[in-house]
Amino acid sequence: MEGGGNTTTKGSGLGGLFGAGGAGYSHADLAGVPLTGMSPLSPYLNLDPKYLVQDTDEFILPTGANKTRGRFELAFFTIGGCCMTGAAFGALNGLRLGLKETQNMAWSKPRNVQILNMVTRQGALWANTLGSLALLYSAFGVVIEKTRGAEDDLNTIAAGTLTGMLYKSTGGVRGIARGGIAGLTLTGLYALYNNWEHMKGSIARQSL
């Protein structure tokens, strides 16, 4: 008997560590006893889940720093994003040069060398240009952000218009009036998009 009571003893203790044995409580036995302290939100973590929601930043800036980007973190995105986009407009353009002035040849090595050289070219040549119209739009952006000490669309137009004017003026005054009536009106129409929804705010809150 004594023996028989050890091995009961034994086997609710090992049962105990692992989970089974010992004395068993239903469903039904646990179904009225009230959860002290705890929420039932749920039956397996007490935590509310309004606390899980982030309604704030997830990164902590340093004090004076601002939310976005200034005009010298994006300037290597802004040359790099022109360089890329040059290339492939330039590769596209090259693929269709090559194919018109080749039109004529039958399809070989030679032909297919022509138009690869093509479209080489073309894409470096595009690639470069828009490469070097960002790296001034970019130098003039910062110089004039750090001057004025604002970020605004000013400064984009300002950019443009400046980059324009020094890019064509090789041509002269009349290259440089231009180049400047041309980066004023594309960076004068990327101003209009950017604001166009504050601008249709306005407008209807004068209207009503």
Given for the second form:
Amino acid sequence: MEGGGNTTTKGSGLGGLFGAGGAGYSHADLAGVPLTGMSPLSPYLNLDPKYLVQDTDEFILPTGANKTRGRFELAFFTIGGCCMTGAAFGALNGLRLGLKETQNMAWSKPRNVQILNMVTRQGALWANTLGSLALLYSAFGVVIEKTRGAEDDLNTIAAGTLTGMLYKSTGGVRGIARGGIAGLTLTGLYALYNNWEHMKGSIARQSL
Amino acid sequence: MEEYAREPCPWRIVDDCGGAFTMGAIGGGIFQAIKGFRNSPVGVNHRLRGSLAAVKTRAPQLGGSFAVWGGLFSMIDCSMVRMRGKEDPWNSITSGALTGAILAARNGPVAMVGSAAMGGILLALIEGAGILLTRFASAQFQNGKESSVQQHKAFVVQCLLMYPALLWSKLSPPLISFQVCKKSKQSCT
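Output the form predicted in complex with the partner chain next; the form predicted on its own has already been displayed.
And the full complex, kicking off with our chain again.
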């Protein structure tokens, strides 16, 4: 896949070098193999080179370990990341608001204090909001993962939707619906983004 | 939760921040649920509603101040790991003390010293308990296979120890009073 068509000349050269020249393989077949570093495709390799294309990472794992980290291991990181991001953006927003609100004041100590107050308050507010959203999301994610026993993007989307619904649950049915839709959209986009490479890859392979 | 290994250093800050936020938000949620329930007017409906309102407003706040604590602690911890080139209990103790001092900075030098002492002692207790526990556990399992299990257990117990201590210190203002409550001077509620 990655090798594209640029390896045809190389492949033929190597085939000529090794003399034997992969018996059953046309150059088009050989062309699909990425030639990396010191071990190009051997003509003695008794395999359809298409199977050698790797599009997933492969790691050696201790027995019993999962391939990816579970949601629980990632939960704290997610929450912390959201909290810190929220603090940063909230501080920026606070700066903006503070500057806007004290526009016609002279540059003086009270103005600084006011802006600073705005920054800290907005920073804390955003950090708390985003942090609790992430907390809810992670909690739902872990629960769904454990109950389903499977881990895929469905979990992400379900957890996001539930989070939105719960977060807006005091706002009546309409609020719940709105929150749910917001959560669904955001996590759906995230899942799409996460799978973008994969999807592109599968489309490319179908056309291959 | 098969095995909980701590993250390597710069990422540990984020991780600790999140862990602290979780602890604070959940602990604060439970605490505020009970408090809101009891402080509301008579009638189950009113009480539940009051409890919900209290949780909604206060739990994220407590989570946030815990997160500040955890993040600051871990930042200092990581800086010390970097500067001293080793990881040992002294790092945590020092960073606990420094965190306490920094967060009490607005309340004057006396409060800073007291807060630093409390933070250091708290972290020393926790680290000491962790070490004792690891010793105890390693006496039980002689073969090295169990080491990750031991560490995991030690970590869990450390968290369990740290939790009520932090919660207590948060809910009783003098130790780590971060809230900007200078104006009313007496309570941060």
